[in-house]
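Taking the form predicted alone, here's one chain by itself in structure tokens.
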Amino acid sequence: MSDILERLEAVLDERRHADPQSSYVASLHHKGLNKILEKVGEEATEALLAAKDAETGGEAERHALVAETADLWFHSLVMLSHLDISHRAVLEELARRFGMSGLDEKAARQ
């Protein structure tokens, strides 16, 4: 499981030049940033609505955000692949902060 992310970036940039009609990410990217904006944004809003429910929720409620928490972090790969940005960017940002603070690591950005 740890080479989700690549397999992920591999399927994300072999479909980013798909027939739009065949392929749900070659029709994001042929629609443009700002609807795979609009898909991150949604998908964020649905993980927290989910997060809400997961609170005093079951376990269905926590399998729940358990997917929406996947469908954002998908569409943040589309995003990134988009920009032509690798998840290894981001990766190694988190592996700059590890060990520090989170307070410090804010102050540090000011």
Ligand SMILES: N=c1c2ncn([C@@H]3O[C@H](COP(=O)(O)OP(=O)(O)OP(=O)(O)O)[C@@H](O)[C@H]3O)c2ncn1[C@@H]1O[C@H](COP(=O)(O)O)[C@@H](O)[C@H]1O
Second form
Amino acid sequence: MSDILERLEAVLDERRHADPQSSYVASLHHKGLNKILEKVGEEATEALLAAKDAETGGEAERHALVAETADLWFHSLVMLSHLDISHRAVLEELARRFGMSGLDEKAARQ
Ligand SMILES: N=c1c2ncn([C@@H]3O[C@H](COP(=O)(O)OP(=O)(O)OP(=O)(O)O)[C@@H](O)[C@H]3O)c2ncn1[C@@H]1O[C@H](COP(=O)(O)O)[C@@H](O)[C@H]1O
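Now the other one: the form predicted together with the ligand, given that the block above is the form predicted alone.
Time for the whole complex; same chain goes first.
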């Protein structure tokens, strides 16, 4: 399970030059960055609406939020791939921030 991002990234990179008729990812790359960003925005909105439903809902609503978050992560990975940025850079940034209080980091910026 833990290597799914590595495996998915390899597929996404391979699909950049695939036939848009036979691959959803290839069709996104073919349509260009604006289409990919439109999908990221759409999935972000769907995820936040699902989060509101999950706050008061049951297992079905919680599962729907997991599915919408997966859609958002997936389309974000396509965005990064389109711009030649590996998900590893994001993981490294999170690792760099690990243990650093968000409040301390904000104070250091001011
Ligand atoms: N993880 C995903 C994944 N998650 C979501 N989606 C697709 O994302 C699309 C967007 O969802 P929407 O509900 O917005 O669908 P839609 O209304 O058809 O989209 P639009 O017409 O508005 O663009 C759906 O078609 C989903 O099937 C994904 N498509 C592919 N993957 C992975 O990417 C790999 C490569 O996929 P292909 O490029 O299609 O071979 C797959 O093997 C999977 O591992």
